[in-house]
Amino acid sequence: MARILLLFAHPVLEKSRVHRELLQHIPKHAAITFHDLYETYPDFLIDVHKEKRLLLEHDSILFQFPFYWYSAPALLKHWMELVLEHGWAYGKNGTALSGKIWMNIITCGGSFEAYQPNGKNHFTVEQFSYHFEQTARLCNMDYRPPFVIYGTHKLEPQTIREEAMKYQLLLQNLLTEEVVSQNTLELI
């Protein structure tokens, strides 16, 4: 069985319908982590040590934020910035993270027609995330397209928990999937 590592990242999660019932919809299992790096790092001094090893000990690295500014939120960049290191996690001997899987979860305010090539952004959100692509190639990771909510500022609450449900099937589904990875503990 796959273990799960969820990354979450939303600075102001008591305004957001979305993500609360995404949370409420984890699937309670052993084997499903639960980090929120907002509520673990308000003050942005990441414990590099301590996330390298939540890294090595799952199988399916998932990364769930809202999309600010094109983007993720300013604690994931950093968190990346200080955990993805040279020589660890891409580089020269850096294969702590190969074969790995990366997933972002992304709720957007703005609608789907929004993020299409001929919509107000110009670009989907595919488009948009292909850095987070690159740093899991980088790290020699396997990355799956995003799992992306749209419209979330008028989502109806019967919509929002259609999402939530289809997000708890991916869960169970990704903990079901047989993942290989060759690191242990001993690579921090």
Contents of the next structure:
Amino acid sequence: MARILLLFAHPVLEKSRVHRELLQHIPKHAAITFHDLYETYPDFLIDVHKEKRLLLEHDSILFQFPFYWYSAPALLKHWMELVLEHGWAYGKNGTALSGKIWMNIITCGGSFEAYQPNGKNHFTVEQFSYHFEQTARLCNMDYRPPFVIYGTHKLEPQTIREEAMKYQLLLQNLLTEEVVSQNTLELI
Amino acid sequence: MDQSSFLYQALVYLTAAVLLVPLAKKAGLGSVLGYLVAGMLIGPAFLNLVGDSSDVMHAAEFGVVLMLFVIGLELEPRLLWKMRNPILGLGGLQVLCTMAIVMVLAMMMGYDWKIALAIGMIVAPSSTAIVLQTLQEKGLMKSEAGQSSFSVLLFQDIAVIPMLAILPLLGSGTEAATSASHQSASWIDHQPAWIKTLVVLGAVIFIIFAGRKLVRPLLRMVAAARVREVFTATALLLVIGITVLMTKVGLSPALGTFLAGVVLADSEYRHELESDIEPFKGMLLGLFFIAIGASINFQLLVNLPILLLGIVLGLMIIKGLVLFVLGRFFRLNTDQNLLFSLGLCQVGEFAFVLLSFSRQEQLISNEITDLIMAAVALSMALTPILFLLFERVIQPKVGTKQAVKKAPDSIHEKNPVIIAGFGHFGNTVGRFLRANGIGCTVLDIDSDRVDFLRKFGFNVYYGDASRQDLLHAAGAADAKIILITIGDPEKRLEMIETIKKHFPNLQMMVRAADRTDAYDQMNAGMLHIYRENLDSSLRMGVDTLRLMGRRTYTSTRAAQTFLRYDELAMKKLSSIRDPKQYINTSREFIDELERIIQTDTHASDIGQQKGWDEDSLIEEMKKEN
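How about the form predicted together with the partner chain, since we already have the form predicted on its own?
Following is the full complex, with the preceding chain placed first.
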């Protein structure tokens, strides 16, 4: 069974219908760790040591956040800068994260059509996420295509619930997956 | 066993104090009443365990001297200057008016004007010892009534000097009789008035000069020797030296030591001196109160109950009325004024000094002296009861009400947060919460502030926040969180215990003055502790780093990291700290600082962010090429 670390980054959760619904659908499972970054580090003073330990203890790393300016909220970028250290996450001796899954859970205000070559945003979410993909690759991680919810501004409560159910299913499937990540194996 | 042996006496006095004072405190009566009752019990009226208590009283009067020294230490000259108006105005008028009224009444009763004046002077001062002790214990020193009381008491202490000078002039005895009976007679009594004045002035100037130029180097030298008990000895020597000097020149020793205290108030050894003298002061004051209790002549009360009680009540009513009218005049609001006039309406310990003086001068007959002595002691014994009466009965009803009755149609609001103490600390939190739409109920002991806050629509309860009934009235049973932001550390701990006992579901957030305070609160089981100066001193540190040329963000992060680290270090150090080891807080502060600074040497490598450090990456790339 794969252990899941869910890194959640949302500066104004109280205003987000979709993310609150998603959070409610996270299965209560000992192998899933929910980690609310903005709640833990309101002053952006990230405890790198603790974050690294958390990463080592899990097999799948999920990043859940709203799409701000075609990327993640500032704290998540900050987290990447500080936690993914050279010599630990990447570089010649940086193998701590090898084999772990990296997957983004992204909500976009714009519709699916807007994120098409002929749409308003011109590029797809997958294209905007190239830097995540490459980061994962540099860290020898197994990058999975993102789980995206489009058009959140106009979603009906019923649709939001359906999306949340899909999310729940995704997490349950991930739990059963066999992940061969180097360091977690060592830990066992 | 020899009745008069020192150890036996000590045994009796200490046993009485140890048994009764904690009982009185527990019953909410205050320590002064406990001491007084202890004195009455061991006195001639009941158990008759001690002989004549007047010797003990004399020794214990030194406690008053020590108390004024400590008070002086807490008052800087600048502060004193700021208080000159209430001291001279309120204090001066109180002494003059009381003297005048009592004198006229005595003359109407047929006494000679000289005797009448003497009686007026004897009853005018109030009891510094009882009033200040009680005000401090109840945390009322900073209130308006407390400050006014202090001003009046200070003036009275000063006024005793001219009184002591005038009394002999009123004496009917001859010069020979005076010097023969006057025990502390010194060469100065035989000098003409102008020399006396010069000597008195000289002594005062000497104290100021010595305090600045001689005592400080001496203290520095003694402190450098690092023998703790010698420093204590030096502090005692200082006070005793001044007492002897003052007695020689015929001034009040209390005033002399007060002056010395003020002179040393801005010295670096202020806290050391204070904490060294404090235990002696407390013990001797306690002894003093016991001696008063023991000296109450209950025989007189049995023989002439109506006359004696009449005198006691008459004096207290006259003094109280004078104080009340003056309080009005100096714009104290009603309940502060009531506290002020009830608190100061007793006759003070200086009466004993003046009475024994006038007896030596054969000014007043022994009969009347005995009667007045008994009246004075009784009025002092009644004071703590008056304070209780004020707190329990008068305060809830008069002036600023404990709570404002809501109109029956308004919905009773149940605020989730209670703020105890709306001073410097509490008001910022309170304003912040209000700005963010959190309903707060406020508890405060300053009636002016309470009135003001009510005007702005705050839900305010007035009174001592450590009282369980007041907490209950303010809705402590239903609230979620209480912010303990009152200024007095002792009161805070008291509150914590009360809340733990009566409102176990109420979450507490506590203000702490310093690390010692925070440790005490940790021991009391507090999780949310906020040290007053921690954040602002770090912000100052950040700005200093910036002005030294460091980048703002780096400096800010350094401060954030330091804060985290400090709280962690605090938890660690609290587990190895032995509170029993420290009786003296200033010593603890130094030891603690030493430990912290030693730990700090490892602090420089915390907060380094390897993620932003590219050295290793550059190194690796060089190798690859």
